[in-house]
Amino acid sequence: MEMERRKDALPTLPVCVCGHSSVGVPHTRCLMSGSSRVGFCLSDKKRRRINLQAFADFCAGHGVEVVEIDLTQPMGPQGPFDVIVHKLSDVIVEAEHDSHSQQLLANFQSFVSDNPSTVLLDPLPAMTQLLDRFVSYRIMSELHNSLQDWHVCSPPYLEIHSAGDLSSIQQAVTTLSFPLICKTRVAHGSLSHEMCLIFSGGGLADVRAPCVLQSFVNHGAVLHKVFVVGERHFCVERPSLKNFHPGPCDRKTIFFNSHQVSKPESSSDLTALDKQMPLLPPPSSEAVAALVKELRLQLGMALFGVDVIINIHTHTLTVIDINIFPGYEGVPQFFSALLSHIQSVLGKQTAVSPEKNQTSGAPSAAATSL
């Protein structure tokens, strides 16, 4: 990944919810006559994380103009856009209880509806489903059927909708095996990384609903993050939780932050393996390709990540989470892959509608094949 440029290379401007300048005109990165226009609607954190400034410069040399969309301003004057790349997770989650976010989301949806020739990466309904682990885990649980020839699976899990009484939860988890990993239902924001390992029925008192309880699978402390960009995908190895003795025990619940544990430079007792632990084989490239193809079909998305592990006993490729528009850390080809996918989308758009900005007969933003 290209190194992030100096922060003082960007002008200091007021920032809205989506991390864009709150002035009355769109903040364009390059002004090339007749170029394709790609709008980006990202939080300030996300914009810095993928280094949007550097990506805009990269695109400028390939006839693509990158525009930062300001959701606090009318989107019409900021357009037109051939493609909009976004991650509106913050706005979608906050819209459940915040009227301002509801209005921002409504304005965005209205613009998309009024501009059917603009391709959306990715469709809002597809992204919204991945914000709910109840939904994404149901999708994951079906993979063993669609990908049985590749021996792909996901761990058994249980949806906990409300806290209820401890005895009812203890009875429900009899279909799972300890230790259990507990994750929040909402798969977005800093709290979504706060997890815990539960080692016995008594430890279920630490459950905070709504959440999912997932059987922990020993995997040799290695996490494989699969980053998807359209037709391409990249596999990056990260540290992960160490192996634990299977079955219930009197160990106290371990609380941890998954983002901290799986950082490339992470080093802690939770990721330390016994030196006698043999190295596991890497994931089968064919199985990963089949997994990505199936998930692209199931999700209708082009920009997402999949967390997979290798079961130390069966060597089965095990899917443990799906992520919306991840950070792509450790993928030096991200810029070229993203631009290539955008160009592919633009090519399909042109094939359907040769006249630039023509709306009649153009693919719908929500229905375009990605």
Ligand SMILES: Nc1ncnc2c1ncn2[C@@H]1O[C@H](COP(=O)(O)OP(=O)(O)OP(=O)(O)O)[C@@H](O)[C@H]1O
Contents of the next structure:
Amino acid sequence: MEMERRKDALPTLPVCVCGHSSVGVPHTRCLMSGSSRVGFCLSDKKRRRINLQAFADFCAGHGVEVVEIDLTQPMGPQGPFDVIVHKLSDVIVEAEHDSHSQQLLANFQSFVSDNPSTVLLDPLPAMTQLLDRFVSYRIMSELHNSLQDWHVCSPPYLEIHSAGDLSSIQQAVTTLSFPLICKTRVAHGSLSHEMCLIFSGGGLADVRAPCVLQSFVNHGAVLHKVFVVGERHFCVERPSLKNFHPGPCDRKTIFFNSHQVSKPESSSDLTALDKQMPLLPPPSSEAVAALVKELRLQLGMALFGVDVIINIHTHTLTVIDINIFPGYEGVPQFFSALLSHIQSVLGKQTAVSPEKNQTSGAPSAAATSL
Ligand SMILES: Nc1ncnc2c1ncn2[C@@H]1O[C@H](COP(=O)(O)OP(=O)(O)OP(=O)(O)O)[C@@H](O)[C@H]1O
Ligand SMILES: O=P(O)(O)O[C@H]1[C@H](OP(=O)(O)O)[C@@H](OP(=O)(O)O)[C@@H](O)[C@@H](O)[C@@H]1OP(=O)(O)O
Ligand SMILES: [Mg+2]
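Okay, that is the form predicted on its own; can I get the form predicted in complex with the ligand now?
So here's everything in the complex, that chain up top.
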């Protein structure tokens, strides 16, 4: 099972996707003279989701060669790379308990340290911190200090390290307000999207440690996804969980998968508001820009997403999640923004013309560029 997941998690062949015919030959430099070489190290799923082939075609027209990295093969002969874009979250999480993943990660890290001029998007330690909600929620909880002028906050939460006894958890949650949302400690992978809503002290028996318990904030079932690509960011609206009656009640725990409620196509009882809600103001673009700037600095990352909701009572911009290299669905400018960022880290700031005809699979719906 694990082996199968890992196979899916890793590219299988050192295939050049720049449009030149180096498929199947040992991966030395592509013959596109003078071009920069960017390696992509992504799972099969991620490669399909961002439509890497279409991005490679787009880059080829701008003198940038895109190469898929096969982590199961020695990295040296696949290089050199000016930049490596990766989402090694699967491998890092599995390396906690799996020696093969540890080996893959060690090979990758040794290539990176042997090639200090290769820019990594994003650095491994920076992204690793976001794999642990205990760490990412501490970062979010500091935001109200650094962004005081913008009334940015994150909901109060508790770290639950071990099952402990129910009564100590029941005492600890007095600092929170029901309903509570319970999320796994590990923030990446399919299991991490399984969560539940707990409505009373009795419902705490449903908690599975390690996890975070967080106060649920009513926000009118609208989620604002902020997608960051280097200096640029884009806001996209998504469905979200509906409002719940504040305070404890004797409702049974509701178990759900976050992808059932906050994907563009999500529609369920959990996202349908019970009665007409007045429209909330969208988040202030200045506050979002300040939030993104602060997080870029704090995280030391260029490719991440921030999930934001607006409290229906206080209209406070409330941060509930930070994602590593998210899907950018609904951001038609993703390719040009990513290529611009790659060129800027290469010190080759040239104008990138927007994608003419983005093929299917790439993020496509309308988005607001701020
Ligand atoms: N504190 C909260 N108050 C209200 N709603 C919340 C809160 N936290 C999460 N939600 C709702 O639950 C959904 C999933 O939460 P979260 O973004 O933390 O999960 P995730 O699985 O990490 O998401 P992603 O797909 O972005 O990785 C949100 O989109 C939102 O609808
Ligand atoms: O494809 P990936 O594996 O990167 O999945 C990511 C997913 O993108 P998708 O659009 O491709 O589903 C993201 O969705 P949006 O925020 O963009 O809605 C978000 O759920 C991440 O948390 C997921 O990362 P993971 O939990 O796996 O680390
Ligand atoms: Mg989220």
